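Starting off, we have a lone chain in the form predicted on its own, written out as structure tokens.
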Amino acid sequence: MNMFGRIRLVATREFLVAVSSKGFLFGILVMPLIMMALIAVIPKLLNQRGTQVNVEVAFIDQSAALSSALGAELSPAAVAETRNAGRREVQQMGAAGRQVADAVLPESVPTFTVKNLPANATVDSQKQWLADGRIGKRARRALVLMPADAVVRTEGAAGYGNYRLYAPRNLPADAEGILHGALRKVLTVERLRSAGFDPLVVKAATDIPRSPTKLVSPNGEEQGAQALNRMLPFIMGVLLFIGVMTGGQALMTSTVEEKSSRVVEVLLAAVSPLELMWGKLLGQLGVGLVGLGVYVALGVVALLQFAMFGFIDPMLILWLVVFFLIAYLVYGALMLAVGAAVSQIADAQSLMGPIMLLLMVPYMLTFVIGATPDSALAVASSFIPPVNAFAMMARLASSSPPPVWQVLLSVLAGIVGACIAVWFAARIFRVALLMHGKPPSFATMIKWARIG
């Protein structure tokens, strides 16, 4: 059997051992399947009509101007209209907006009963009433204190007095939000009216619906998804990180385990150290590609679920695979070198620190680079291995993709960096694979690379 046949056998063994483990099956296959199910089911679950909540609101109106207005604003018809207005605004984002509206704005809304208290009532006198609205009762309670200067400013005062809302811990978040919105609305209307302005005229002048952003593409004009555009560079960084860690971490772990259990000595009786290294590197590369493919498929399903797949350039997936191969060869080779140099997993921690730093820094910078893809930092990072894979993917996924010559130059720089990393790992692998004892330092590993 020739060298390539032996490398293929080692790679096949490495791949099958990794993908058949329970940890891989759960982490790479089961978890994404659960996430896909949640993506499909959660919007439908959130849209189910829940238990109707009744909220009793005690209102101390020291301004003597808002009692009837608050009751009208919290009527079932007014609350439903406010909820529908919010739903229409979210739905302006298109199909994705309709999905979001269904998820975050369920059909059931709280009902409110306003009880007006005397203006001289105190909060302390109502605390026991609030405390009686305990968890387990369908009726929730809240108390609003409106100061005397909430509508008309006190002479010489710089601003208005503000209301205070008191509630027990079981007041639902949506009911609290509706209460705050109603209080702000009635305060605004009465303050305008007391100042001599017509609230209807002011509302007509200031109520400007948000127009959906349009993306102009070579194929025409289509509704934009700006939130997705802003997050896409970071998503590309996450996918690269998951792919590299899935294959690279397993590569180091399997090498250490085989070395500590003396299995590597049996393997070296059949293959050379270089063949073993390439077999392991390519086998775990397949594992990383499987992990990357699963998460890319999960992302595609999510985009299809929210009718947003049309906003993604299919070439991004191709470039993701290219730069994943480059990043994996760099980081995977370094992790393989660490695994060959130590005999215990615990000994690898100190050597893994600098490698993880090299991996984490570009991963964390993807959001910054994606936001400013034409900055000096972004452009320079695109040509410096091993960070160039993350930097270039962030720029490709940004709103201002780089020119093709920069992408190709980044690929070339990445290939050069990968060749250097694999050469370094091969020298370490040949020298350190059969060594046992005290783990080496980086200075010692560099010395081994010189003599390997």
The other form holds:
Amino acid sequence: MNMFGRIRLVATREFLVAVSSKGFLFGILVMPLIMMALIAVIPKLLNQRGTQVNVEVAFIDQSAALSSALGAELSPAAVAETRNAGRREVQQMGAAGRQVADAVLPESVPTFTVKNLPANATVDSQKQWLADGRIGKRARRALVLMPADAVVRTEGAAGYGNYRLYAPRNLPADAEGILHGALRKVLTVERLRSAGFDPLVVKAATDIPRSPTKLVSPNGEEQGAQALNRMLPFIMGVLLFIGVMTGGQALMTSTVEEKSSRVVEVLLAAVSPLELMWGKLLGQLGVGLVGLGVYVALGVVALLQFAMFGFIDPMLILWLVVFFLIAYLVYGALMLAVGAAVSQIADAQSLMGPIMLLLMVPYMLTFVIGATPDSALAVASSFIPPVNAFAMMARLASSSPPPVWQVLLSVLAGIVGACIAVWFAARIFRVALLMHGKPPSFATMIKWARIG
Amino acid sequence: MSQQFVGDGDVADVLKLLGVEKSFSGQPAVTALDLAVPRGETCGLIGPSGAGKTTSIRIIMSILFPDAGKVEVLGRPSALDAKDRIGYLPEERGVYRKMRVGAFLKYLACLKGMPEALARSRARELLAKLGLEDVEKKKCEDLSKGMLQRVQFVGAIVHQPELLILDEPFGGLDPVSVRLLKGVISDERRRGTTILFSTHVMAHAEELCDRVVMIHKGRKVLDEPMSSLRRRYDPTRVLFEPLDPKANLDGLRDIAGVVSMQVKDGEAELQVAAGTDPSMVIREVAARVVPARVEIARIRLEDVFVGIVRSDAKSGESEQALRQHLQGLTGGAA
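Since the structure above is the form predicted on its own, I would like to see how the form predicted in complex with the partner chain looks, so please show that one next.
Whole complex next, starting from this chain.
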């Protein structure tokens, strides 16, 4: 049997064993399902929050100008109107916004009853009332003290006096927010009116809704999905990371298992170390591609769901595969070398640390590089393996894609990096497969690679 | 089962080593090893644990590379070029624990270039021969240690190799497995397979080998066909055990041709003069004292080995330890 036949046999076995393992099935199939389920369930859970409460608001109005206005602003109709205005604003952000609106704006709205107290009532006299615990499950209490100069400034003062809100611990956050909002609104209106302005005019003048940004490209006007565009470089980083980890981790563990179970010497009677290494590398590459494919497919389905697939350049998926191959070969080869160097999984942890760091840093950098795709850092790291796959993917997915020559140069740099990593792994593989005992340090591994 | 090997059939020596040296971090493991195994021969590589047997075998298999010297396997400069025609059972052998026995054997055979269908039928046939008819569908991890070792042995021969290399094939095996394995090894011999196997138990080598190569501390100390070894160590000793343990044996000294006699634990060992027919002595001994047992002492590899390395076995105690080891009574290094 020739070399390629043997590599194919090893790769096939490696692939089939990996994809039929429970860990893979869980990681690839169950995890996305769980994530999707969470996305579907979390809004519902958020809606559950806070049963409808009735808040009794005691109001000490020393300014004597606001008691009726506050009562009106806290009427159920006014509260509902304010809430719907907020919802409309979020909904303008597109389909995704509607989901967010449903998620963060709960259906149950608290109701308010305003109880006006005499202006000379003191906060101390009301504390007992506030703290009274025997008022029922849905009843809440709050006290607002409005100072005399809240609407009309005292002579010579720079600002208005501000209100104070007193409440026991159990006042729900959304009720508190509505209360603050209503107080701010009635104060603004009354202050404008007492200063001689028409509040309706001021409102019309200052109410400027946020207009969605229209993206313009050579193809003409596109509907914007800025949030998606900003996320894309990071999403690419995540996809590379998942693909590399899926394949690389399995590569390491399967090699350690072959070593510790001593099956490796039996194998070496049939295949050369190099054939074994390539077989494993290619087999797990298939596993990584399946993992990557599942997540990309999920992403595409999600985008189609929200009718946003048009915002993504299909070439991006092609580049993702190319840079995945590069990143996988670099990190996969290193993890393979670690697997071959140690005799037990436990010993692998200390050697995996630096490799994980080498994988985490570029992945984190996709945040920075995606935001500033033309910075010196972004350009330089596009050509330095092993960071380059992540850096270039982030730039390709960013708002300002790099010129083609840079992409090709990055691919070339990646290929060189991958060759070095595979060479290193091959040397380690030959030397270390039959060694047992104390795990080597990285320095020892480099020595092995040098002297073979 | 008889099958003629084609290609390289004219290569007289299937296995050739010339001046092979290997040391590990300055510590020599194999020194100036020459070896030639002709086609069809069963050669025993013997010596105590730590003698360098496994290192030599790994060099033959190109799993290790020699520091100096030449290796030729099946007419090729490296076993890597002839892997498909070699069967190898390493001393430290493993399996894929989660794999089914049938699938594992099929995988090994396919790696060696055997067509899938043939691999499956051959694996089934060999498993049956080793008393493992119903394990094909079982996972390797569900087998007992003895069964697993038999499965591993099947893995080494499933692809019908021309050259079979077995490193301590009987190590840690129960007597039943040893017997079954020896049967299959004999079958392979009859098929014309060249076999090299290592063992530290001399009795196995005596039973199976055409030739023995003894290694001691990395050096070859003996390389001789069993037949010539038996001739060279001429049967000049007669062992005698009287039926009555208290019988007086002194009369035996006068038998013609007996040079000396030693009595130990009620058993007499008579040294016969060279050129004297020992069967004459036996007849005479039996006539003088009623025997429980009387026999010509056969050459024992253990004695040969101990004789060769006596200089190292200084005290009686260490010689006894070495003998126990060579009899397979102790597994560790001597």
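Under this definition, the rigid core comprises the largest set of C-alpha atoms superposing within 1.5 Å between the forms. As the structure is a computational prediction, the values presented were derived from the model and not from experiment. Numbering follows the first chain given and starts at 1.
Here W319 does not count as shifted, since its C-alpha moves by less than 2 Å between the two forms after the core is aligned. Superposition on the rigid core between the two forms places the CA atom of P172 2 Å or more away from its counterpart.
Core-aligned CA deviation for Q406 between the two forms: less than 2 Å. Relative to the superposed core, V79 moves its CA by 4.0 Å between the two forms.
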